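Quick heads-up: it's one chain on its own, the form predicted on its own, in structure tokens.
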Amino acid sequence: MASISTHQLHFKIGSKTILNHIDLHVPDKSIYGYLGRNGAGKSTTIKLLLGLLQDHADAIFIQGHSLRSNPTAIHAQVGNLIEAPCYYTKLTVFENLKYLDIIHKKGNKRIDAVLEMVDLHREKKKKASALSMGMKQRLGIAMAIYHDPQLLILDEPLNGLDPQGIADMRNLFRQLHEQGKTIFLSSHILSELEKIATHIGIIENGTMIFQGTKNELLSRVERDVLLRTADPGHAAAALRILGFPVSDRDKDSLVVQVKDDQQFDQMIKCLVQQGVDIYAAESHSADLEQIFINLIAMSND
């Protein structure tokens, strides 16, 4: 079942069109990374699930609701973080939590419990006014999370935290989806999702342009091959004649370009066939951050 489903969902701002009719599919479960430029369309797509913007078509599903038919009850089951975090800047960290406890009614040992979660437990007792950038984004998702939704829709949600703080948060995304919560997020820092995301998404000029399983994105880009050999020549013409782009790398190894694991394996068999001792085989793929920009290049051609 599809956690978050779009059918055909368009945005207009005027005469500009800003979402042009995407279909997304957000598998039950899963961490789904949305990608795009600046201006591509990930914001309005945001605020439109989170009935921050009108959707006019019907075309917004949750859990299998229709947005515009459920709005309450299905933003009862969403935590959501966009842009900045909203917060009282005159209470305390403990206190902006307590105050959602006035709706939620889940008590202190929730508060403490999502405090430490997110490593504010020590500053508890602190305005939000006097909290550093990264710490505010911390109070942000407190807040997201803390009644304990099924789908969380997180905005840049690393935003404004250092190095420790991004490892704590993905530490974080990686505990609440062993819980078994959808997490829906856009980020900028593209390593991090390869960490994280099991599946991507990628929207440009308001067009999804990819959308699948981050495995089956990255085997869709082709990668060098460093093949260490006894005999550099002979495996080389052995894998011209099949076809393989090849190029000599040394004097005992070369260079051969795969486009997925069934071309890697054909070219191990051919080497072997041909009596070609392999001492090593390195494979080194295109990262996340690549594989976008070749993406976006393309769909721009």
The other form holds:
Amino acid sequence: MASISTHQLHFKIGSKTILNHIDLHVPDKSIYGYLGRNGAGKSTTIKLLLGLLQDHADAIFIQGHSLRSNPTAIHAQVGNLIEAPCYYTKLTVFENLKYLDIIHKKGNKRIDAVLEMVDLHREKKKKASALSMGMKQRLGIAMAIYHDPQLLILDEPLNGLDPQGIADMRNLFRQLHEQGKTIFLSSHILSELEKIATHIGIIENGTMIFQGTKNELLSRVERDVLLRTADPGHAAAALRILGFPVSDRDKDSLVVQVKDDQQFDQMIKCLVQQGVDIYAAESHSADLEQIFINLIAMSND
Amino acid sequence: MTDTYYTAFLSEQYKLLRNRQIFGLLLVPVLLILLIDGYIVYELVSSGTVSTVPNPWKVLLGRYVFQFFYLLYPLLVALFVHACCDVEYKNNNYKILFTLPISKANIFFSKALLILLTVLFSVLLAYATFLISGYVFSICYPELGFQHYDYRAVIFYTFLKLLITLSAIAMLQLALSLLLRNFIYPIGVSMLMLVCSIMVAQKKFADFIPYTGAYKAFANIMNEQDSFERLDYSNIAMIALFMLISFFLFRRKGQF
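Counterpart to the form predicted on its own, namely the form predicted together with the partner chain:
Expanding to the full complex; the earlier chain stays at the top.
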């Protein structure tokens, strides 16, 4: 079952189309990385998913239920953090969660557990306004996960965190994922998304240009294999006959582009059959950032 | 089931009780009456003589207290109501509010009820302090003559009408604060309306300006007016009208 699905989600402000018939499919128990450039429509999508913007066409379904028909029931199942963290400045860290506790009735033990999870337990008596930027972000995340929601929708949750904070949050997201939660995550820190996301969606100018598993995305892009061999000229000629693009060559190495593991295997077998001595084969996958930039460039061409 | 009016009310109350402005609204009128009490005692002690006045409830205590009240109370209410809205404006906390598993109607009407209850408690505290002041004077300074007059009915109706006026002002200010985020505009409108209402208080149409009620409270205590007038009925209607307008504006707030 999809945790989030949209059917031809369309959104306009005035005459400007912000989202153009998007079919989002976020599988249950996945970590879905939602990527896009500034102004691509990420935040608008998230606001629509949370009911902060009105979807007049009833195109959004959360856990199989229409958001338009069941907003309050769905909000009970969803935790969120949108852009900057929201919290009440005049309340302490504990009181901010206590406020949510009045609504969700999980008890003080849950408050302490959540503060422990985001490493804010030592600041529980501090006024929220007195927290550092990173701590405020942690408070925002604590408020998002407080009621143990099945689905977390997080827009730039790593903003303002130091490297240790980012690593902590990565572990927290993994932990929540292991508990069976679905996490819909938008972030500009692509290296982090690459580490934790199981699925990726890429939006450009309001249109989805890719949606699938991370492996599907990575397999779409050729990777470079650096071959160190005794006879690069002979190896390059043999590989070209089989249709492998050879992009670079010097006196003892060459770079070959392969699409997937099967092609890699085929290339090695071919070289062995041709009697080429291979000293080393180093595979360099394109990272998410490179893939993202390439896909955006392709969609704009 | 979390989406109940009671849950919404409790959560709003939790936030509001940690808002310092609530104590301003509750305590400043009481403090003002106590300061006037102090001034009366000072005058009495420093002059050493008692100038007899016909009805000290109105000429001595009522005159001073309501002169301050008609200028101060509407502004206090405006500040308090704006503070209630500002809590949500800061950090764009409407995003928290509108993603809670509580309907917008429950959230709004619990907010509105809390504002009205705070105004009620504030007026009740001021009313009690006013009465207690008079009784304390009648015991400690019998020469002032408070004990010779039974002014309770007029005092009760004056405070009741003041409560109705302030409730109408609170709902009007709620609409303004929901419409205009900046502190200056709702408070500025409140001050402007206050001055205008004093200028046009004698005109017939002034009955449809809620702020007139604050000025009329002063006239009521001085003229022993204890019957309901068109202004009071108009203010009751204004409470309902501006509550509905505020609800409409609150629902629209969800559209970021």
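Positions refer to the first chain, counted from 1. Only a predicted model underlies this, so the values are computations on that prediction, with no experimental measurement involved. Take the two forms, find the largest set of C-alpha atoms that superpose within 1.5 Å, and that set is the rigid core.
Q: I want to check I13: does it shift between the two forms by 2 Å or more at the Cα, with the core superposed?
A: No, the C-alpha position differs by under 2 Å between the two forms.
Q: With both forms fit on the core, is the shift of the CA atom of L50 between the two forms 2 Å or larger?
A: No, the C-alpha moves less than 2 Å.
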